[in-house]
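Have a look below at one chain only, the form predicted on its own, in structure tokens format.
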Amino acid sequence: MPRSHSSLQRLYVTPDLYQGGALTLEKDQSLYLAAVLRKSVGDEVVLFNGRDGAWLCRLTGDSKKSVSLEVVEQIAPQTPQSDLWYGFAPLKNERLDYVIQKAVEMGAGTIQPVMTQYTQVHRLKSERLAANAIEAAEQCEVLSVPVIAPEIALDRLLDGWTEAHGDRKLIFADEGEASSSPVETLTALRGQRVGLLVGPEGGFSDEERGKLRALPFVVPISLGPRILRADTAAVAALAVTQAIIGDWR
């Protein structure tokens, strides 16, 4: 019977991975180790880098400021990069967090934040999105971390939607469309590329929803009679648009 890995420690790292390689970790993740969980010399954990899989690898070193490994075997390997693009309004603090992390579990290739008018934050760290996002996919088991794209105005990214996107369409959770069932119009882009939008709380203002909605590429959707925060919007756009279309590869 093939041995299980899911209890172990997966941690994201920037080395090449390969059997017989050896390599050590940076200093938060080495104090993380040894002194956070009490690794020892010894103990196994499953490391991946986005580009080889993911490796079992053995602690050969426990010193709180350079954890050493050595890379025993693959045991998963490299999945494909997702192709879907998600841009999000951004929102305060621990609810950021939870969207970013929620698109990396749906599947989300890029991540970008889509400046609004009603956007509410406008001042971004990107090694916070950066950071959130490995965390969901070590967390989760992806090992594809999304690409987190710089931040853009809402009307710059229409406007080189087609040069940036080629033959892409893109998917508009828009607030303000007739209660109906996504469910004909998703299935109808199965096959293509796409993207995401979801707006921001308060919603796209009227103006902005007149843009998108007069653009060829852009296909508008309802996500039910229901009035949503924009955190639980965002996930529900990425599940149903996920279930219809299917893993974006």
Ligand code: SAH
Given for the second form:
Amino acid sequence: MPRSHSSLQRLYVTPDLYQGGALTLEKDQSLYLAAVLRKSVGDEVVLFNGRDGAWLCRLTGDSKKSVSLEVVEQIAPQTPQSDLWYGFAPLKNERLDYVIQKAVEMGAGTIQPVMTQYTQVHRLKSERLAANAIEAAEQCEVLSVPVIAPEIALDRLLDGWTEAHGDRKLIFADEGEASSSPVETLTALRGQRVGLLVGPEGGFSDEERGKLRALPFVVPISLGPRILRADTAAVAALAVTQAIIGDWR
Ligand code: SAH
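Switching from the form predicted on its own: structure of the form predicted in complex with S-adenosyl-L-homocysteine?
All chains and molecules follow, beginning with the one already shown.
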């Protein structure tokens, strides 16, 4: 019975990973492994790069400036990049970090910050978003790290949707939707490429809702009779969408 590797530290790296390979980590990851986790030569970690699956690797050098490892064996094949597009109006600081992490855990393939009329945040630090996505992938054994797209204004997103996304439907978490169950609506979308859009704390403006609901590719859903906070709505919408359409095609 192969030893369970789930207790091993997982790190996202960029170099290729293959049988008999070897690599040296960047300074920040070396410091983390050698100083923070106090790993030393002979210790094992799991590395993944989003392309080659997960590999058991063993330290061959434990200098705090540049840890070196040998690539021992593949312990999980690469999973296909998820097709789920997730659009959300960015929230402030740690709640933004939270939404990015939950979108990764819930299997989003593309994470798209969408600037709406009531969005509170206007300048996003893309490296912070990417770091959150990688941290979530490392913690939750997600092997394909989602793409974090550059922010886009809602109007530009909608005006360019068909050209950019073809026949993909855009599921719109509409707090104003009569609270009919989303189950039938989402079940009717099974087998289709979908995106999901969740609004900001302040919600969508009437003008935005009107524009969204008039578009042929937009499918409004209710997440229930209560008004959820934007970060709660993110998880609820992702969970119901993945449960009905995504994870079990
Ligand atoms: N301040 C707004 C609510 C915004 S909630 C108001 O009082 O109307 C933030 C976002 O979460 C919304 O834009 C929507 O996308 C989603 N959301 C929250 N509750 C929802 C519900 N019951 N049904 C569908 N979407 C919901």
